[in-house]
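Below sits a lone chain in structure tokens, taken as the form predicted on its own.
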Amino acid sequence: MADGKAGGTQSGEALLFLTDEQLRKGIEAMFFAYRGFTADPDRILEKYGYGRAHHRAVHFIARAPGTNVNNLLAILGVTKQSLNRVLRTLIEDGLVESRVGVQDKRERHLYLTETGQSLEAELSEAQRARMRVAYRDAGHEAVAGFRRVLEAMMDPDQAAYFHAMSKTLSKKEE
């Protein structure tokens, strides 16, 4: 396999044959695999009265503590307005805490809470478990193949902010 070559063709070579049929299946399975590992977090969600803007919101804040709102709003592909409804029952619910900038004091930056903290570790872990299972029936093969087309579909800018952040947690964990 490290000459790059796959049952004696070139591995990008095969996927040039895919049938319309084959990529509806691959379409298909990508619906129904995102209901799956949607599912365990939104019973969660349900639990509070949350909905998925809000996990994608922890989430991020959590992966980027102090992150400002320009930028999560950059990274979640949401309007300022849809945001703000989101930000601010995280806020009033004790989740997140919204700081003035330093440098800037227009700036608001946000962070976790306890409460927060808390929650986002219960609906990552949900999504752990689920992955986990997933990667490890899959195999080692299968995994790296998949973060590679993952990423191909990514937008550019949407692949920008990918890459910062996997640069940024692997700067964390060193």
Second form
2 protein chains.
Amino acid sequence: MADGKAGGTQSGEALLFLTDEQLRKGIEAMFFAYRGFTADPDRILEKYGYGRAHHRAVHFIARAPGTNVNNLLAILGVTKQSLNRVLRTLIEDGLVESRVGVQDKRERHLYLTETGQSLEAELSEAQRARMRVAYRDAGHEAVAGFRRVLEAMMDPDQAAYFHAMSKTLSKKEE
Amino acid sequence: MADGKAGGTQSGEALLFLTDEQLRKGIEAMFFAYRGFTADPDRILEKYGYGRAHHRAVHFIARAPGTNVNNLLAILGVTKQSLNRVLRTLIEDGLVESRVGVQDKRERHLYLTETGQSLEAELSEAQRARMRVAYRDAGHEAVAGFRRVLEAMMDPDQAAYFHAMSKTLSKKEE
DNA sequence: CTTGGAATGTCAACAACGCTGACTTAAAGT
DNA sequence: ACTTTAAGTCAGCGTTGTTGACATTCCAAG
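The form predicted together with another copy of the chain, contrasted with the form predicted on its own above:
Everything in the complex follows now, all chains and molecules, and the chain you saw is the first one.
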């Protein structure tokens, strides 16, 4: 436990040889890759005076148009106050529209305006471009593995949102 | 460009079929997985009153004992002032030792104390545990793919640090 | 030996974005 | 009628990032 060179904790030896060193490399790969992952959007956001929190909000509103605030809160995993600060500026700047629910008037359904859609497109395109190159460089088998490991790394409840996301294109609006 | 359902930008069709939808899923997988990735360390850090910045510093000092501040700065990609604030508390709390260089006395070489090593071990063990489970669940082919995609996602200079990291166990101290 | 520049550290101020706690409004459920 | 839920707001705080300015120390070149 002192040096963790090769005799460290291991499990599942029957199937996988996982030295602490290999696991550490995986950890560092996540760290460096995530920085690359956010680098392009960060540069774009800076032009408009927004931050990552704005990007996340815009992304998931684009993904599930008409979602309400509570749902977005659960996906993003932040507090109401934190999201509200971001959402307010996006609404004030005319990127997001907040419509009062018809069935339940307490709820606000969120939509991107045309301006919002164009920012989202710009951010998304930059991020997808990087993913596309990385996917192509790595090959399609690598992509499948990449996705499998990432899914296994999520917290179960987070993973549920991740899977639901594909289907959340069904709008439960009014 | 309005909906990006299936007719979006594609490249490398000869080898890979990459719809915008698949790329978006990859992006979201990174988002949710990174949250899982940091969740365990975050809980531990909270016990001691530290944050992620402390974790990163401790991790890379453990990785390259005797590294100087400038090198750490380049790896972490933050400003001197930002790192210094974190480093100061770690030194005050007796987790990190800063030794004046012998060859060049302007440089400070950084080392973990025993206390620092034990915190690092606790953080690292938690994070490795999650990686281990994720790796096992995904299978070893998936692991190789995971690593390949992550590497392809890094900025070139970041990737250089990532690769150098393995060899930086060579101490250039005094 | 003096001087320029590199490495380091420090101070102040600020911004983004998390958090808690308290409170209001409106609408829905019971 | 009463309670709960959804949303928004205000105030305050902590971490971590940023600039800019400035001091110190010390190597190295003139």
